[in-house]
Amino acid sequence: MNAIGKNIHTLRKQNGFTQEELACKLGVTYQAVSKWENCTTAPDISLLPELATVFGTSIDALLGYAAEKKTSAYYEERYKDTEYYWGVKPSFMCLEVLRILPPEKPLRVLDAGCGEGKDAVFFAKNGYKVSAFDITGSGIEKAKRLAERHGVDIDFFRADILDYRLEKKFDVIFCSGVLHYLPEEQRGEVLENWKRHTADSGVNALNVFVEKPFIQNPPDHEPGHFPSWHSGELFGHYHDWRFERCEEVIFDCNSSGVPHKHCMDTLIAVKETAL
């Protein structure tokens, strides 16, 4: 399904209109509404300002622009503060991936959506060669000084992961807290795109939240943020990986001031080589 398709899709049922309901209010028959979710074909240019009406949000949300540059300023901002958003200290999954590929020769190491650094540095002190990225500008800035402060040396720069693609293999690829920003459409293949340019024995460290029907959104929801991955989901696309670590944890969290919960699914695994 691609972004106008899934958008329809998600706003029609998010509005409570069956297909008929939704071909009836735009003067197309229920067999186009169907199509446009299938992405069979898209709806004409001249019906995304009716569309937009009908479904009360602008046209660069139907196309699935709006969310994006949403979540980039709303991190641009916070990253702008002396203060590290997310603290410094690293990820426990970063610990793990040293326990199962400590760096006895050169490993490479690929931080999707590394914010201000913290898990990329704590890689590079730990002698592995360090690439990451992330979309705001502000966070690469954030990340270099705290590279040069701790004399490190990491390739930093700035991609989206909705259309940044690998071209070379990598011995670990870590993903913290940015995989719920992936439309559905486009999971199995930035997944696809990772599992395929890891090296053999490589691991991939990732985490992502999971939708609950008793946990409500939090307080400070973010923009762009897809919450519609179930549990499991992140598991499926690694079943023929070996797990290292495999879990889904419920928490606490404070973030915003109000107390609310996560749920979150986190997977460390390993390419292993066929016999």
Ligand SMILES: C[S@@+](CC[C@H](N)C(=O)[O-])C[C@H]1O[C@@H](n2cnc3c(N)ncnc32)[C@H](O)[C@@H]1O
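Between two forms, the rigid core is defined as the largest C-alpha subset superposing within 1.5 Å. Nothing here was measured: the structure is a model prediction, and the numbers come from that model. Residue numbers count along the first chain shown, from 1. First, how it differs from the form predicted in complex with the named molecule.
- Shown in the overlay between the two forms, fitted on the rigid core, is a CA shift at Thr10 of 2 Å or greater.
- Thr266: CA moves less than 2 Å between the two forms after rigid-core fitting.
- Residue displacement note: Glu50 has its CA displaced by at least 2 Å between the two forms (rigid core superposed).
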Second form
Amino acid sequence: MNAIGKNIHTLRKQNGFTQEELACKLGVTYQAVSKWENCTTAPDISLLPELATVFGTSIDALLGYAAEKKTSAYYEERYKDTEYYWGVKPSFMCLEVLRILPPEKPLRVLDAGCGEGKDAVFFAKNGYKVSAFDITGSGIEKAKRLAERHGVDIDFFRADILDYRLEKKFDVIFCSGVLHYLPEEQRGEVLENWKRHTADSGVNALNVFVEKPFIQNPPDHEPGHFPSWHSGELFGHYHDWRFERCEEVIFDCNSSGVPHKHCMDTLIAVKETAL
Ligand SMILES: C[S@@+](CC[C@H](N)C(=O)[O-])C[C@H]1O[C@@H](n2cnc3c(N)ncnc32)[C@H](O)[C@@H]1O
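For the form predicted in complex with the named molecule instead of the form predicted on its own, what are the coordinates?
All chains and molecules follow, beginning with the one already shown.
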């Protein structure tokens, strides 16, 4: 899906319109709406103001610019510092992947939302062939410097998890601290795309913040942070894979100087082929 087709689909669902209802409001056929959402065609530019009004949004948001600016601005600034905001120590999930699927043959890893690149660099240093993306330019620049410092070659690029879809397969898809940016209606589609583009016996290693009725939103609740996932929701998307690690942990956090708690679901799952 291109950005506008995907956004029309998402906004139509969010507003509770059928394709027929939206078509009627705009004076077009429902087939036209269906074609926009399937990306066979795009709406005429003269329809954009009316589309934005019907959805109660801006033309920028319709074209996919607003969300990108919001999320990138938050980390874009934080990554400008010379210090590594997330440190340079890899996540424990990297060690788990190394244990489950060691690179005894050439294996491709994708790190989605790689931030400043600490996990991508870990994988590359251990012999994996790594691609990694983030929405921020400053994060990607810093990640490239980290890779250079460690003498590893990584395919870093800028992309938005909301509209970037895989077209080739990876042995490992790794995503840490990012899935909470996915709005509910896009979660199934993105994870299906990742599952389909995971090689047989490949691994997906993912984590996500989840809602608990007894845990309040953090005091430094960040803009562009979509409502949290339900506890266990991530695991359900992978019901047909083998679970190597499936856990929910509540932990203390002191970001912003105010003590609070987070709850996180972690899943490391293997794509088994049928016997
Ligand atoms: C909590 S940090 C985690 C970074 C990295 N995975 C790590 O563990 O060090 C969240 C990252 O998600 C990135 N991000 C936020 N929204 C994104 C989006 N829509 N597409 C891609 N990356 C995004 C941010 O720029 C940030 O680097």
